[in-house]
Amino acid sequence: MSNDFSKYINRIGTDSVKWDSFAERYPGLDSKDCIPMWVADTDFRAPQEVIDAIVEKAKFGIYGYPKSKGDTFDKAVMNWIYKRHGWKLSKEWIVATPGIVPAINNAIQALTQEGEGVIIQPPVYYPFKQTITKNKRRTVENLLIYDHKSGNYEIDFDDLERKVKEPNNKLLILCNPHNPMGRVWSETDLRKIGELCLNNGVLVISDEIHSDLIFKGYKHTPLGMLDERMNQNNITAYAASKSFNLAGLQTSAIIIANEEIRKKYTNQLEINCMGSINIFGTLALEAAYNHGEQYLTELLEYVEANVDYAIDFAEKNLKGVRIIKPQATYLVWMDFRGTGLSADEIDGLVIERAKIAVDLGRWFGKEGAGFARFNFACPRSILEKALGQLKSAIDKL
């Protein structure tokens, strides 16, 4: 393996979100001196393709307004997706925006009105709802079904029936694959959303962030690429950031094959002054997208192992607890309801027993309380330190 994720690099005072701004997450919990696992950044550095392109950049030393994105970006897009997904895109689809979260910000804004619905499916990354509530848009909960026996979740495509058809909801915040519990939507899942949203109405926003973060024996669809009356019905969001942490570099390619609903979205960039984007940003997506395929694979070999190494430890050690094994990315979601506690009681057992910040499962809906996010992208260091430290939490109960 040539890229050495065993190493420990201590962030601790680089402005890190991750390590150096969690206390405000956790009011009335004492969270001093906890291992961060929480916020979907890796403790990985860049692929050095990355780093060489911004290190060459930054000695140019002009750092003025760069134009949105060109050829380089597009072609470096369209290769990856089609490399990695099979999914062929036209370069007049991609629209470039300074993050995942800010550019389905702005299709709320460009494409639904005050007051009307737009459908999520919890438990789910919380900012889709913080971004529908913020806009005065109703948010619509079509709660995903959890198998306690087979540990998945599934769709309850009957309640989406109903949701989709009520004549005020005009959007769909799908994520695939799920964040928190990392599930990959199937083909046939994925066509019967296709369907009944386009039968109805719905739009949908298809958030696949974690697209590159697969895990062996499963297989990433594009919903825009199984039919092409749904692709017209679609927006899709790509970014290199989880898969090779770069967050910070803001930038995200949204695809659009619709040109009356790109030309609505692009208008409201313009009104939102989103037009320009990090000026290292570009050049970090292209080079990882061009040279990180490698990267990538020891990536995913690595923290795949991870999780393997932390559903072993938990059935031995961590009596009530149950890993919910993620089909893709590095975050993994934990059910503590086995414990007998509380979810208050479950969420200080975490935080100010075992010392770990993690992601509160009640963020992502009331359906979390009792769960938590943990994020595995860290050297196996850290996570046996941090499992250590919740057996040890869990024994003295």
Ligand SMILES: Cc1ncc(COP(=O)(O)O)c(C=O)c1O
Second form
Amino acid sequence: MSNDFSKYINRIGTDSVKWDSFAERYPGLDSKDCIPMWVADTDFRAPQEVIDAIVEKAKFGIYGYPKSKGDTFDKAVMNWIYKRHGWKLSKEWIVATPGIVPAINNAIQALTQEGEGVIIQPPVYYPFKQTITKNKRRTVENLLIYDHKSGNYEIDFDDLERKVKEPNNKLLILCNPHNPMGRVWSETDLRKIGELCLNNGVLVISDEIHSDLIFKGYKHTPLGMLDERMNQNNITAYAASKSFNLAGLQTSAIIIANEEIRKKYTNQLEINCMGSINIFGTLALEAAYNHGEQYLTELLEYVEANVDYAIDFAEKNLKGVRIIKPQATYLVWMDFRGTGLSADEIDGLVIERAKIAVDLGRWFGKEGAGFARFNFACPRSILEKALGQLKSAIDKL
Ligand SMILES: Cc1ncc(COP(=O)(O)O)c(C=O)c1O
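Form predicted on its own already given; the form predicted in complex with this ligand follows:
Next comes the full complex, and the chain you just saw is listed first.
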């Protein structure tokens, strides 16, 4: 391996949300004795080519207003998405936006009215709901179904059909792959979702931020690639931030093939004064997409090995804990309900006793109570320490 992901890099005191501000969220915990495995960034350095590109630009010393995104940005996005997923994008579909949550926020404002329904599929990345609520839209929940036997989550299509048929519901925010449990939606699922939305006047935002992080045996399908009609009813959100650890550079590539929708979206960006790009963000995305393939291959191998290690450890040592094996992402959804503890006790077990800062399951929707989302994008030594702390906490029950 040319990238050494096993190396521990001290991030304490580097203005990292994950390492420096969890005490605000988890009173009583501090960086000295707690392992942060919550926020979805990695504890790894970005690819060297990204670092070099940023350093080179930084050395210039003038950081004035940039012109709008150029050909190199579009080319990098188009090549990457084609190489990774086989989807041929047109240059004019690509809109650079400062981050994906801001893009979703902007799309909600541009394409729905106050009081209208926006469908999400909990348990799901909780900023979706926060964004809907802050914009005074109505959150409509199409709950995923948990199959205990397979440990898989499935879409409740009967319920989704009912929800898309309600005339007040205008938008679905799809998470593919799905955060928190790393589910890669199949082509069959996506076709069904696409058809249901298309036939009932519901627009889809397909958040594909985790689509680089697909494990062996699975394949990511962009919803917009399936069918031109669906592409015209779809906004797809990509970013290099999860895979290459660039979240602090706040840059995303939003794909909108439908010209009318794109105009409304870009107009809203201007209203929100968000039309400008970050010079380092676009540069980093380009360097990552142009040169990051080997890094990504090695990252996936490392993270998958972390997942396998943890599953094996849990089977042998963590009584009552089930790790839902992710098909994608470094985010790992763990079911603690087999411990027999209440949901509140489970939160206390992980946070206060094991001293691991995680995203609590209930943040993703009430169905997530009793679960926790761990971030495994860390050196193995950190993971081993965390699992050891979890074992001690469980053994003491
Ligand atoms: C599904 C999903 N969408 C969006 C984001 C955040 O994107 P951004 O930082 O570009 O707003 C995350 C971060 O964890 C995520 O998991």
